[in-house]
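Presented as structure tokens, the chain that follows is alone, the form predicted alone.
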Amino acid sequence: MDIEKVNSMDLGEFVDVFGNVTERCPLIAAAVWSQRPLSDLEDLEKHFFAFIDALPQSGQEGILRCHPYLAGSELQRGTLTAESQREQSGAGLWSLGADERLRLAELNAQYRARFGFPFVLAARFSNRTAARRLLCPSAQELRTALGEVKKIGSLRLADLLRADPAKL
């Protein structure tokens, strides 16, 4: 899909296509739509990320709470978004053994208890650093988690702009 197609979308179509660039946050896509015309993928990213950066801490934490747990109950129930399903599957999280799944569930719970939001990781680049990140100060971990949200968003935007618009 080229940027001209992106710029020609009405609000509903834009939100349908880009509403999950930031997991379960279509409001961000709606805000970005109002910034058209966009010049390229980098400009599109810039507007998504500027919105996130401009939020107060509570809003940023809210964005993080929209993300599913890695290999968590949504994966088991099959209720992940299509994007998260592809990403977690591609990172091998669907094929974890029982011991690995239990360990990840324990880390997810510890992380949530410490920081108040799920452990967010760009699963395509997964190196499963949850245990190490549990030791970070809260402000640092918020920045790290938001950085992961932005990595995920970058990948999703790149996928969408490379996608055949007939398949969207």
Contents of the next structure:
There are 2 protein chains.
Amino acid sequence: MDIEKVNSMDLGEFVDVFGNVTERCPLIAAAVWSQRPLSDLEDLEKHFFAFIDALPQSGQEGILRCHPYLAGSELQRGTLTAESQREQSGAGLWSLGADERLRLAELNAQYRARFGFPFVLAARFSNRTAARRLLCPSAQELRTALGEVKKIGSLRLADLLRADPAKL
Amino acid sequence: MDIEKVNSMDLGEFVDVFGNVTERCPLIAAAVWSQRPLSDLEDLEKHFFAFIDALPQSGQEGILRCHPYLAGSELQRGTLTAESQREQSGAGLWSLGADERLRLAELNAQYRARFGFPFVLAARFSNRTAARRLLCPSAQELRTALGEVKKIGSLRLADLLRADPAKL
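So the form predicted alone is up there; where is the form predicted in complex with a further copy of the same chain?
Up next: the whole complex, starting with the chain shown before.
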């Protein structure tokens, strides 16, 4: 897909294609649509990230809270978004042993109790660093977690833009 | 449901219950969750509205763009959210004659072309004023449309809070 194709999309098409670049927050894609015409694909990504950065802290936490648990019950039940399902499965989280799944569930619960949002990780980079991140100060961890949201968004955008537009 | 019940909800429960107070924007409920403990039910509503008001204009337009067309193809196909389905059906939009549906589709299209977001109306108050609102200046119409988002949110909150929590 090239930038002319992206710039030519009407609102419905744009949100259908880019609505889950930020997990379960189509509001962000719907806001970015205002910024067309975009100069290039980096410009597209830049507008997603600028929107996230401009939100008040409660909104940034809201974004994080729209993310699912890693290796959580939604993965087991198959109710994740298609993107999360692919990412978590691809990172091997589908095939964890029972012990490892239990350990990750405990870390997830501790993390959320401490920070008030779920542990977010660009699972395709997959080093499971919940234990280390649990020790960070809250303000630093909010920045780290939003950085992961952006990595996830970059990878999802790259997938979408590589895709054959005829198949979208 | 009383405010103690609301304040006792964990994040998942809160977003399950209040996630669609603003149509297809669970990010907002997830952000409001940070504000607990809430002093009363008006305080809950106030935080939804304050979040909307604090967004940059692109984000406010993003909220509007997450709303479906009135009497549009999603109503026909049954793919609206449960809340929108109830509201649009209750306002008689399900049983429009073909002429009236066509006229409304034309107004919807003109409106979206002019303002860049769909025509949003608290359908339960149901006076179909698309034609009049088409004539407004853009800045005024953005305020009017966000006012409708808030009316919709108020009615949805009232429904939720009246509901028996055991049935939620």
